[in-house]
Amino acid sequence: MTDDPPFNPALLPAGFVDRLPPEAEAEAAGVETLMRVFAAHGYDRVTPPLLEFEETLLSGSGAAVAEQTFRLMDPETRRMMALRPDMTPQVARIAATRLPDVPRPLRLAYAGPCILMAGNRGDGERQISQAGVELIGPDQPEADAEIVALAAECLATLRVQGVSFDLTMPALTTALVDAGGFDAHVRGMLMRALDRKDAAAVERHGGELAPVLIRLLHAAGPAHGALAELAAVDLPPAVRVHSARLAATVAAIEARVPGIRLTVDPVEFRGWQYHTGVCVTVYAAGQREELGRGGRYLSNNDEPACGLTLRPDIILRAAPPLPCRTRVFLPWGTLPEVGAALRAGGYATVSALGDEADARAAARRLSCALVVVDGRPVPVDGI
C-alpha cells in the first residue's frame, strides 16, 4: 500500500507545456510568416538535428552553452549525446562542414524547438521554440545592420507595436578592463560590479580606470546620446576601435530602417559568451521578456558571423492575434469540388461523416461559422 496520489497522466515536467488549439496553430502560422521574411532576403533554409554528438554540439561556439544541455547516452553506440539548447552552433557547424566551398556570404535561416536544463532568463520554460537567420562571412557594420532589418521587418509584419533594439558591445568591456592589469581576483569583483551595474563598487575595485568605467555606466540610453557621451570619454586605442565599430553599426542600421529605436548599453556583457562584437537584444513595450537576441561572433574555424536568434512563442504574445481560418461544416452529400473551393479560397473544412439530422447543430458543436446549403457557404445562424 502507498500513500502516494495516483498518478496524473496529464502532468508534465516543469517547464513543458502542451500547446492546444488554437496555440498551436498560432505559433506555426508566426514562424512560418518569420521563414518567409528571411526567404524573401536570400536567407535559405536548414534543418539541424535536435540531437547530435556531445562533443559535435558543445564545440566552438557551442561550448558557451553546455551548462544549458541534456545529455544522454545513445544505447547503440554507447557514445555521450546532447540536446540542443540554441541553434546557432549548430548552424555554424553546417557551415563549416557541410557549406564550406559556397560562396560567401552565406545566408541561412532555421526554425524549432530547443530544450534547456532550466527557465532560460526567468521565462520558466524549458522548451523553447526558436527562428533565426545567420549571415556568415562578411565583418562589417552593414552586415550586423542587414540582420538587425531582417528582425524589424519580421516583427513590423506580424504587427509587434514598440519595439526597440538594444546594442552593446562586449569586447569593449573586456578589453578596457584587460587593459588596466587587474590581479584575477580583483578583475574577477569589478566584472561582477559592472554586471550589476553597481557604481560603488566599480569605485571601489576600478582603481585608476573606475572615472571611465562609470562614466561608461551612466552612457547607456538612447544610441544618440548614448554614443556622444561615449565619443567623449578618453579610451586606449585598442578599446576605441570597439566602440568606432559600435558608432558604425549604428550608422548602418539607422540608413537601412530609418526611423528605428535603437538603445545603447556600452558596458552591457551578460549572456554573451560567444560573441566577439556588436550584439542586439529585442524588445517591445509591455513585454517583459527578449522577443530575440543575437550578435556578432566567430563561427567555425573562426570565420565571421553574425546572426540573430527570435522568440516565436514570446513574440506572438506581443502581436495582435493572428487571424484564424473561418470554419465551414461540408455536410454529408457535399460535392467534393465544393470543398476544394472553399479551401482554396483560405476556409478549413470539416467533413460530416454521415448523414446529419441537423447540419447546423453539428457545425456549431464543431465550432464551424459557415455551413454550406445548395452549394455555398452561409452563417451557421444565419436565415
The other form holds:
Protein chains: 2
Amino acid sequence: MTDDPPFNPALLPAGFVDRLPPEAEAEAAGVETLMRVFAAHGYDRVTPPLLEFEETLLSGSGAAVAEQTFRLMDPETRRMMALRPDMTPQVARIAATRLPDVPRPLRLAYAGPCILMAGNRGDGERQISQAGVELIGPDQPEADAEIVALAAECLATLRVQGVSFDLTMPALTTALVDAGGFDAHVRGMLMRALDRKDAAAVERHGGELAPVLIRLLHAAGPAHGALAELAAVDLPPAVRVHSARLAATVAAIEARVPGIRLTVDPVEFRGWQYHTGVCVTVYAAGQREELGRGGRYLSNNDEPACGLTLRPDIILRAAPPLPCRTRVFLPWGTLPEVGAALRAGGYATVSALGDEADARAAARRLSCALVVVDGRPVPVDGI
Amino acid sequence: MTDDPPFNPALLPAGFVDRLPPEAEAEAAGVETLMRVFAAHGYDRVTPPLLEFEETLLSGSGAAVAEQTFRLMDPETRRMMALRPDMTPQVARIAATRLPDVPRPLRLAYAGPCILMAGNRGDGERQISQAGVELIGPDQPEADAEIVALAAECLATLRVQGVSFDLTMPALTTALVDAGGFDAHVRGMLMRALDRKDAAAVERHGGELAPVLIRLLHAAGPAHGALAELAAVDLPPAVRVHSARLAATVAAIEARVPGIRLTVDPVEFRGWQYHTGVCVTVYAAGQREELGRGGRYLSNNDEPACGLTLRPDIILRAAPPLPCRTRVFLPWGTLPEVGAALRAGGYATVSALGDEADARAAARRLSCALVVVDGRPVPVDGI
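Switch from the form predicted on its own, shown above, to the form predicted together with another copy of the chain and output its structure.
All chains and molecules follow, beginning with the one already shown.
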C-alpha cells in the first residue's frame, strides 16, 4: 500500500477546465451564432449521442482518431463503447443509416463537446468544442466552395479579424509520387522528405520528379501564385485532374467570397488521413491554433461528402468580446412589471431577496451598474 | 473463440439516441430559451467539463448518484475519472473553489448533457439533457421562491400547458419521526410505511404519532388545503420550524407567480438524499415524466444553497413545436444579395450547386416551399 497525496478538491484532470463567467456565456453565444448561420443556409441540425459502440464510432472515417478515444464497457451488453473524439463520423453515420432516403444534397449541421484521450496537439485540451457542417451527395467544386464560404460568413459574423483559409490537395502529392514509380522504400523516404519540407532530401530521393516536387514545395503561398506554378509545371494526366479541381475550387470560393484570403500548399498532405479532395484549414492572424478544418471525403457507402468543423473554443480567443447584459439591481418591493420591462429591454435584473438597508451598496456589491429608484433604473454611482 | 453476431452499423447502445431534424433544433432552441430567461434574471453561466476526478465529482452532494456513474481511468495520472451524471455537484464545486470570493447571493446557470450508467427511471435514457440554476448563499423562503418563479417563467415562455409544482419538505417527516423517539427497528418500518403511503402500516408502527402522520398522509394535495392541515395538527417545535418554512415559501412563491399551481405533500421524502429544505418537482399535464426538480441543500463548505434543474429533452415533449424557418431555393445564378436579404428576413436559403434543368422540381425535392424567380421568392407550387 502506498500513501496517496492529499486530494485537492479544486483539481481537474489535465486538459479539462471549468468555463466561468463571462467566458462560458461567450462560448455558448458563439456556438449559437455559428448554428444560426448554418441554419440560415439550410443546414439542418442533428445531435448524435456522446457515446456509441466502438465498432460504429471508430469505423470508416472514425478510424483516424481511434487511438485518441476513451472506451468504456456497456454493463448491459458487455460491448465496448467509445466517447466521441470527433462528431464528423457520427454525422456520416446518421446520413447513411437514418437519413438515406432524404434527397441529396443533404445539408447537416452539428455542435457539441468531444473528448480526446491525450491532449489535442497544441493546447493540451482534452475536452474540445466542435460546431460544423457536412454537405453530403454532391462532388463538385461548388460544394467545397459553399462550405468554405459558410465558414467565412461565420467568422465574419463573429468579427474575427485576419482570417485565412489554407487549401491543400493531399491526393495530388500521392498521385504525383505514384506516377514516379518508386519502390516502396524510396517512396517512403520521399514522402517523409515532403512531409518535412526537406528540399535536400526531396532532391536526393525524387529522381526525375525532384525538380517538379521542389518547385511545388516552394510554390506554397497565396492561392494565385501557387496555382500559377501548378499550371506551369508539366504534370501527368492523373495528377492534372487534382490540380484542375483545386483551381476550380479556388475560383468557386472567390466567386462567392470576394476578397477572401486563400493560400495553397500543393504538396502538403500531413494530417489528412481520410480525405479525398480539397482540404482546408482555417487560421486567424495572431492565433497559433487552427480555428477549424475540413475537406472532401467519402462518407459511409462511399457517398461523396465535404464538411468543415469549427472550434468555438478557439474562435472565442480570436473574436472580440461580446457585449454583456447590463445588470440592474431591483430593491425589495420593486414592482414585478418594472423588472419585466427591464429584462425585455435587454437588461439582466438582480432581485433583492429581502429589505436591504442600502440598495446602492447592495447593487454595487452584486456588480450592478444600475439600481431601480422610483421605478426607473439609475446609475449606482450617480448622484 | 466465439462468433460475434453481425454488427448493425445503425445500432446505438440502449438509452442513447440520435436527435434528427427538426427535434435536434427544437431541443437546442429550448435550451437557449431557458438560458436566456436565467441570464435575464442575473444568473451567470458556468460550463464545467464532462469528466472530473471521481473524488471530486462524487463527494458531497454528488455521492447520491455515485452508483449511476461511468468511470474511466486517466492514462496520465492513473486516477479514476467519472462521466458526470448530474451537473449540480459540479456547480457547487465551482461556487466553493473557483468563485469563493464573489459576493453572495451567487447566481449561476448551466446547461449540458449528462450520462447515467443505467437508464433513468422512467424513460430508460442514459444521456439526458440538463439546464438549471443554483442560488448560493441565502437561506430564505424568498430564495426558494425565486428559483420556482424562474422555472415557471421558463415553462410559460416555452408555452408548456398545465404546469404544476409539487412541494415537499423531507426534513419535516424526519424531524417528526425523530420526535417520536422510536427504536431503530420500528423507525425503519415506519419510514418504509410512510414511503409507501401505507396508512395501515403507519397506524401499526406509528404509536402516539399515528393519528398525526395519517392525517398528514391524507393532506397531500393543493397547497392551501395541505398547509391548513399542517397548521391544524399539534406539532413539536422542532417540526413546526419546517412546516412554518414550507408555508412561508408557498406564500413567497404565490406572491411572485399569481395563479401558479402548487401542491404540497407534507410527508413525502423519497428521492431527496441531500436536500435540507423545501424540495420541488415540476410536472406538466399529460406528461408522466418530471420536467425538472430541485430544492434546498447545503453546498460545499456547508454553504446554504437552492437550485432547480430542468430537463430540456422532457420539456420539449410537452411544449408546442417551434416554428421552422421557411426554406427558399436559390436557383443557380441567383444574386448573392437576394439570398442574404432572405436570410436576414428569417428564411433558410438552399443554394443550387450548378445549373438545374427545373428549379421548381429541385426546390420541391429539397423541401423548399419557395423558389426565387426574377429575384423574388414565389411559392414552388404557385402559378
